[in-house]
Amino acid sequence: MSAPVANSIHDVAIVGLGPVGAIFANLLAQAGLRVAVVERVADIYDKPRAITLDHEALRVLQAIGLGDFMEQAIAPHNGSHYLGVDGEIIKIFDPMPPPFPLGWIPNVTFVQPDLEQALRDKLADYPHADVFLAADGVALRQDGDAVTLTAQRESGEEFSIHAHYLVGCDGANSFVRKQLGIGLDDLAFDEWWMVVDTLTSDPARRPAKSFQYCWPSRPGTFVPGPRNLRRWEIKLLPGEDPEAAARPTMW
């Protein structure tokens, strides 16, 4: 964790080191510019929360130095069947064959605490990248030459990182954007859906493609991810308390 330089400026301030801070973060360090990012949490959470990435995703983190990592880090996304209600298959989405067009396998499977991980240790091999976590941002002030982005840590203490730009890549609940005044569109699509991310001893027991079953009465589906991890996905129905579904004893 760095300790911020008293009148010191960077080229770029960046709030937010989920994948998409850390990959810009990256980015900008590898073109030497001189970046700082506050990150509100210490620890990266430790669960899959997204499970697949494409070609494009690929490209950009071979461009940052992970493409090594990545080639060992995922698995190809061997295609989907959809099941109707009788579990007939009414659907099938098979992979694209090679040759590849951006020489990436086009849709693979990862884990991404451990793409969050390598991210975080590439942006520590540049000296000009200075990473704050545990650190909130509490407010912000421009002036003509620069953006004034106030921290506080988690003791209490405050302090200031100056920058020519600052960018929000804090997510849903963007404390960028609320210092802003951006609105936001909510859609309104909010579903329960229950994860279950397993580690299986025999990973040749289980499907080597991805199943969406899409019954009325419970729809759900099966991710086979990189290695021995494995996904099932399962709607809540209206109705259902999710704190009681994520008690084992429920199922």
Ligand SMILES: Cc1cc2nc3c(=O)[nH]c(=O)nc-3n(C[C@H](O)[C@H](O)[C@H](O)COP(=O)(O)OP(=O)(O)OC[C@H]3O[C@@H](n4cnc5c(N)ncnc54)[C@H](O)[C@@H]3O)c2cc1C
Second form
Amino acid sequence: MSAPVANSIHDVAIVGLGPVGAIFANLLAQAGLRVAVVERVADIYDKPRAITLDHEALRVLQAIGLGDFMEQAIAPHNGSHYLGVDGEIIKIFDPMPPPFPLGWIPNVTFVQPDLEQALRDKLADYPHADVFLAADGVALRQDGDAVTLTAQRESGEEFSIHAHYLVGCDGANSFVRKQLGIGLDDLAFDEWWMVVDTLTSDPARRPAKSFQYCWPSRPGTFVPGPRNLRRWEIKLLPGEDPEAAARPTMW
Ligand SMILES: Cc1cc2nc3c(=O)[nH]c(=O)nc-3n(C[C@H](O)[C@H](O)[C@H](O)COP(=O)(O)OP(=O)(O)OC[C@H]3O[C@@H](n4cnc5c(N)ncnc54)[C@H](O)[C@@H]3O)c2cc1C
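The structure above corresponds to the form predicted alone; please provide the structure of the form predicted in complex with the ligand.
In what comes next, the whole complex appears, and the chain from above leads the way.
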């Protein structure tokens, strides 16, 4: 983690070191720009999130030097079978056959926290990329030449970063978006799902396909991830309590 440098100016300040902020910071640092990133949380978010990626994302990751890492971190997404109410197949999505237009398998599975760690490790290679973890972006001020970002450490201590540009990569509840008064269209599709990642004991046969269980009584999804990762996504029904559902004893 970096210490703030007094009276220095960065080319770009980034708020948020999730996958978007970390990829952007890597691209800018690779181009020789001086980058500062503030991230509210010190640790990488370890709960299940993204499990599928496409070949365009893989090309970006390759461009920042993570091609070899991704090659061993992914597994092919072999398509999905949609199962109807009686268990019959009602739709099939097959994977695209070779030759692959971008050189990578068009759809793959991966583990988001592993990728985020690789992105942070890569960023640490650049001496001109300053990363401030456990530092919350709390205020922005723009003058004729630069933007000043005020960040606050967990202790309450504040420090400033001056940059020619600032980019908000701070997720769905973006503080940058709110500070700049940028609107958000909420499509109001809110549903509670329980997402369960499991690691099977080795050796485990990898099921070939993903399954979408189109069952009105309990819609669900199964996705085989890379190596021994298996994911289930289970829709919570109206009236079911998400907090209660998160307790292992519920199931
Ligand atoms: C269950 C689930 C399954 C998903 N599956 C897929 C999938 O298969 N494929 C796919 O592509 N996507 C998937 N996604 C979405 C994907 O995980 C997100 O789109 C991705 O994490 C967004 O990255 P981000 O960097 O924009 O935001 P985030 O990952 O939310 O990162 C934003 C970061 O900004 C930090 N931050 C916020 N405010 C501040 C502040 N004021 N100051 C400093 N830091 C701040 C946060 O701590 C956070 O680390 C899934 C998501 C979920 C929840």
